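To begin, one chain is listed below as structure tokens, in the form predicted alone.
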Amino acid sequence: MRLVSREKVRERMRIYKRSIREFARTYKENKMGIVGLGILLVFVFMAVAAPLIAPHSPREMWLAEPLSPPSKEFILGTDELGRDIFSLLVYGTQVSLLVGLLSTLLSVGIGGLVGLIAGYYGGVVDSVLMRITDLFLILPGLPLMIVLAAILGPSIWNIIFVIGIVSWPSVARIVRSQVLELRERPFIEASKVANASDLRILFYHIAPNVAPLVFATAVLGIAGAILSEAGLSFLGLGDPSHISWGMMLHYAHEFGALEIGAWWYLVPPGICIMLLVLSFVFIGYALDEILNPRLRRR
């Protein structure tokens, strides 16, 4: 029995390695995916190496005259408190990526679990869970996030929770549709005949087959989460104790940067938001093409 199980593990590892090599080869051929990955790696490097890249701490104030234009010492000028905008921009990468990743992880966790249970069990369980999902879907997303963020208060963790709790229904719908198809497959019927438990079938047989599609959806979800955080922060619902690109735009608007022509305070965070979102969109579309052979043949 041990020899058989070891052979199964080795065969499975060989299959995984072959799949990873095939995925890497196909991804390299996708120009959009390569561009998106390149942009994302730049921002990840900025977030990880922020203390080394940023010349000043985001808490250092009155380094120069407030709203000073770009100069040799401050390449992107200063804000209303005399802080170095370039340093704020670099440290803001950490918050944007953190919010995007954690809120998407929360939405995928909730939506994936709801979709698995609803699709597998069907009947009354499916009806109840899908009606709850439909309730969240028909509610306007941005107003709901604004209300929840205002009630919970300005905290980075509250922002993550709000975005995640509003974004899960679309994931649940996608997972459910896949599970409805998979549960009729012969290998699922064979597992039931072999007296496999529902938990084993759900998480050992069905979940791995749904995971690639969920992963591609999650990548696009990160882009939406980053935009949502920027929007909430711009409206003044962000965490003032953590600098983010959305908070930079909020303070720039509040202190009249547009009226006095302080473009160096408005343009850089806007460009960073656009590029980071674009990178995840490019990666998401590339993954969609790789995982959907019909798109590759176009």
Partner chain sequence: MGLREYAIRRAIECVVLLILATTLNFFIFRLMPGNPLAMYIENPMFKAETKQLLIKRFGLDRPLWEQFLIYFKNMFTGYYGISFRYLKPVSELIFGPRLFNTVVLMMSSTLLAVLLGVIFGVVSAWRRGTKVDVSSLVVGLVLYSMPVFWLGLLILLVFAYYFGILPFGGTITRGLHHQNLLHYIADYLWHLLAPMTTLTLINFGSYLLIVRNTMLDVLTQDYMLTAVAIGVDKRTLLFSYAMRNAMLPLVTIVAINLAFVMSGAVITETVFSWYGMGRLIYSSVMERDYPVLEATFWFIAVMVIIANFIADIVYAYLDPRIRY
Given for the second form:
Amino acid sequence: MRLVSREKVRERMRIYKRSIREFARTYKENKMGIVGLGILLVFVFMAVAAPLIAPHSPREMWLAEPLSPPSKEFILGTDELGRDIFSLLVYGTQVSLLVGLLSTLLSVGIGGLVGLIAGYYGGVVDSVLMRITDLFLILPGLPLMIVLAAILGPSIWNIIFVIGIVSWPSVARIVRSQVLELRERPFIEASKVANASDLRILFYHIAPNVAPLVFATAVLGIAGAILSEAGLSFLGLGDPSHISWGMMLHYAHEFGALEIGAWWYLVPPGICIMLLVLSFVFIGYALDEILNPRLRRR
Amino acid sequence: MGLREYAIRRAIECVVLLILATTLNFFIFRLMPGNPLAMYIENPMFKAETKQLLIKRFGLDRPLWEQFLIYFKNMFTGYYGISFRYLKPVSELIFGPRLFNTVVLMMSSTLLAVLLGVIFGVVSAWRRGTKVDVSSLVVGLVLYSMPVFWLGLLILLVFAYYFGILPFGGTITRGLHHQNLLHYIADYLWHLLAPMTTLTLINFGSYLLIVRNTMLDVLTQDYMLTAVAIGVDKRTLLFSYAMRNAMLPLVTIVAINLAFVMSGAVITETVFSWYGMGRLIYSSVMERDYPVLEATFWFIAVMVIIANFIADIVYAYLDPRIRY
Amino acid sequence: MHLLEVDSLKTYYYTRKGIVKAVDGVNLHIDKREIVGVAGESGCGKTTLAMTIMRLLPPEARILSGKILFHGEDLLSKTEEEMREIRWGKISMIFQHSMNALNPVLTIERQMIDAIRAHDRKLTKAEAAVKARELFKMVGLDPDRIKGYQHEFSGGMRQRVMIAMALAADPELLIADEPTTGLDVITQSQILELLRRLKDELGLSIMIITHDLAVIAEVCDRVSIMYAGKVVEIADVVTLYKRPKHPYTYLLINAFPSIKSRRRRLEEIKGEPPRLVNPPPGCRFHPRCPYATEECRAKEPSLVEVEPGHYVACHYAHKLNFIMER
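Form predicted in complex with its partner chain, following the form predicted alone:
Whole complex next, starting from this chain.
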């Protein structure tokens, strides 16, 4: 018995390995995907190696005159508190990536669970859950986030929570429609006949099949989450102890960077947000093209 | 099922959503520690009796369910409470120039964005894979990835700071005495230009991508192949056979996007100090003016839900396929 | 001179996964007032053949060589402008999945009028509308329903609408790609009956592409059997059913239950269906052929005439005599 099951495991691993290799091959041919991945890797490196790259600490104030233009020592100049903008920028990567990943994890968790349950059980459970999903889908996202963030107070965890709790409905919808399709498949029927528990069917048989499509959606979700974080921070709802790019622009706006034409303060954070978001959008598009069979043409 | 039954069913769903949204709105503002008045009355200037009086006055001494019922009645009868900051009824703050200004900004930018999005999206899909298509796609994705406020800041940096041809913000020039209505309108439009362009560009990106996608979908349908084989001339092919199919979903999409546009509007109004609902939300957040926040959020939600309902009905009316 | 003659035609698709040799040296012809069937399993290149004749191939497809002579003129040397006139004007087509072949947001009348006027610009809209109603009557539809939309018609009626559309410009040749697939048996035979009636009344030539040999038996005069991008046997319908010479044809006929015989014999053809990316060398059918020899694996058989009008591409055509139970 053991031998057989080990053989089975090996067989499964082989299939996984082959499909991953196949996936990598297709991905490599996708120009958008490669560019996106390239940009993302640069940012990940920036976030991980921030202490090595940044010449100053983001907390160090009065290094130079406030809002002084780029110089040899401060390649992107200083902010209104005389901090090194380049260093702030480098450390800001950590905040954006952290918020983007964690809040998406949260929204995929909630959305995935709601979608699985609604799709699998159907009936009243489904209608109730879908009405709630519809509500969150239809409500204007940012105003809702603003209200929640204002009530919960400025902390990075609250920001993550607020973005996650507002952006799960699209995941729920996608997962639900996938589950509805899968539910009718023979292997699910077979497991039911074999008396497998609902939990086992849901997480062992259905969830892995839903995962690829959720993955592509999640990557696009990260892009949205980063933009939301930037928006909230720009409106002054960010966590002052973790300075993000959005918050830099908030301060720049508040302290009149515009009126003195401090482009070195206004332009770089926006470019960073845009590039990071773009990298996820590119990757998401590439994944969608590869994983979503509807888009493949004959 | 006929259109009428469909409309009734959608209307019921719409009412359910309205009730859900109103309920959600109530509980969000009870999430915070203490009572909603805390920010306002925890002030050394108030005596203890005054505090008690205010709590009673605002009905916060009653049980939660009673508060909820009162709130519910108030929301649907147009009584939104008193602003902490302005000490005026919230309805006075919302209904007036603020609402007008926001509507102007959103309408103008949505119209322009849809128009541009349709033109570029259709051309892009029609000439799939060409330089026009690839560059539109990249422009669309870049605009989609750009934070609204940053685009606004860039526009200000270039046109207000460097060229000095646009104002830094506001709705009209403060302190300027307008000679006549025309002068006033010109001044208003001059101020509108930058925020409108910002919002238009951001929304243009997403409309372009959406239209391109639906168009590509339509172009690969079997009925398009039939029409090509028949030899229907290019103009008819594009405008009657393809676009009519591709434009239908746009009715719904514009309504769904309204929530997204509203999000952009809040930020855009803040960047350009545009005197509208979005900035009201922003300043209420800054001042912790909860009654205003509660009412504006509710109002926006209601507007979006109703707009979606209308769009669904219009779509059903326009689409000959009756597939409810 | 034949109405249409396809001569050693090759159409390949250049895809990421390799070159798909969908049509690889096909010969066949159609005469006036004749219904010719092209039969084979799905993916054998039947549809590609039709799309090549119509010159409606996707960009990744390329016509490598061969001729498509229509009234003796090579369609492959026509410009796109000339082709636009011939397409639908002389040769029209009913596409596969014709359930979705009609535009959902335009009335049937509008689409009929567009089709009629695309090839006869002198007609006014009103005149075209009159003709559209006549065509509706001709295919057995109620002309009063012409102002309806596609979704208001049943599957069989949509197929009739498609046939009416295909007749809009009075073509000489009609290509029908799986015209009965997805329809119930009664509707199927009604549609086939209609096609035969149109042949008689209008002097139309029809090419029917199908995977269903029952369709062939019901309406066709002659048949071409395709396998993996090649024609393996051509014969008139009676000969084909009585004296098939190619093992594939024999197995194919036996794979379908005869309507007449009581005993339903379903003999599966063993092995995988043909691959078009890397077709096997020699005779393409050899991996599945029970009679395959070394010669079959090495050398490709050519299409030879074994009796008047009966062509077979098999090395052992003269030796194999299948006994058909009938």
